[in-house]
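The chain that follows stands alone, in the form predicted alone, written as structure tokens.
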Amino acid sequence: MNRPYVVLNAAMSLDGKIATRLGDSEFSSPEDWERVHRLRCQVDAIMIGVNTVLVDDPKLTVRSGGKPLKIVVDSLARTPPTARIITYRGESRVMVAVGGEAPAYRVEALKKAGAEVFRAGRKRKVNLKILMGELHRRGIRRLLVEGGGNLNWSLLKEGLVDEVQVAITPVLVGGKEAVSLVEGEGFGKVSEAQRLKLLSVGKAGFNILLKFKCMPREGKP
């Protein structure tokens, strides 16, 4: 497997929303945040999508001295140079993975702000397989994905997720415009869906913790 082992992690409501229709994504208990920070210290890199940057502007802080590479999947280089993932990067490196049509002026602005820009393929969208191969080449063996829903879908569609960890908050938020754990086009049939094998069940504060192994899909490695 010439790519990192990929762990998809998220906190969500019981109805599968990772953010409300207004963008509120505070689903983790203090105890779950401790778990997340432990998990961040156990990986070589953390990946998020550009929509997460634009909506939440996370720092992706890592406690206990961890220095994982921080990656934004951003086909058109829409990440602001002032995004906190860049300005609060500390000793961690930041990579913005862009597609072949990312405007040069945006790419240069990100470089000047201190981010590395990697063009993953020639097409408009980031080629995730090319990106994964490059990360593996750089020694990234374990990758944590923290969303959002569209990035989660793209990775699952390509068969690039090995493990799923979710912290479920016992609330129901509803809303057709609220972001779900997996967005995108979605699989057309249940038979095509990503199958999961339950590995463990636990608790962290008010969160229920579920850990799954992704099972191979037909036609996927």
Ligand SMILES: NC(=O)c1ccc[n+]([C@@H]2O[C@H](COP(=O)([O-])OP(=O)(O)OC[C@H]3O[C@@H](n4cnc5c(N)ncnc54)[C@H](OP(=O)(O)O)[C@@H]3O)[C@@H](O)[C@H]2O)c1
Given for the second form:
Amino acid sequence: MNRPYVVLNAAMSLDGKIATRLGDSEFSSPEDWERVHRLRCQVDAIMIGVNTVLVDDPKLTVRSGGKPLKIVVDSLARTPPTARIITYRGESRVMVAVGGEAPAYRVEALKKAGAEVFRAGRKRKVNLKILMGELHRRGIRRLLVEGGGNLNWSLLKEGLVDEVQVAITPVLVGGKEAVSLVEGEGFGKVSEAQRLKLLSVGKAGFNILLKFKCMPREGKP
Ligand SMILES: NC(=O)c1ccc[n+]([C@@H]2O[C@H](COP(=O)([O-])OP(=O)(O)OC[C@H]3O[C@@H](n4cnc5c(N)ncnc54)[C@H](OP(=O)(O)O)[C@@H]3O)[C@@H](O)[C@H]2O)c1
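The block above covers the form predicted alone; next, return the form predicted together with the ligand.
Every chain and every other molecule in the complex is listed next, the one we just looked at coming first.
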């Protein structure tokens, strides 16, 4: 299947949380933000899950040069038309990828606000393989995924991630309600898990930067 090269990026605590139980996700140092901004300029598109829009309302600013397509994975078109990813889109286009049951009135409201709505499959949930195929068809060759944990899980489960970059912050936050780097049902056995090959270790301010390549996975979740 033709699809973009997918880089999954996140900033997390040492215990693997990408947000605290209250939804605070400020784990990056100023130096790490610089790295994230460089990454955003090097890709054709940036993708996030709808919960990240609802909790963080990110702008996904791209500072210099690039104007990547910004994509929200949002089965039921719950992205508010006033979300900053839409209203602060600058020169970027915004796509909301929805499933087969997204209500027409919400779809229309998003289109009116300037977003493109792409229906990825007929089922309730966004079909990520269909979405990836469509992105490739449109010339998107490098895609940056910026979470959250549930989107990360679905992409990993379907073998759609090529590289993982994490900025580890030396804090421990705990909390069973706090979102982890990878949520969802999880792999049942270590032998079935997504294996990674370490590419590099670095530092950005107080963050430890780890880059991994994803190894082919044969086991089922
Ligand atoms: N530290 C970091 O780097 C970082 C980065 C990003 C986010 N975060 C944090 O992560 C938290 C949000 O993470 P989250 O796991 O709750 O949400 P998420 O991954 O942002 O969004 C998940 C939602 O996406 C929708 N979706 C549609 N199709 C899907 C599919 N095929 N697979 C998976 N999801 C699909 C689902 O809602 P529907 O069923 O309604 O479609 C699902 O509940 C926030 O607290 C945010 O601050 C941290």
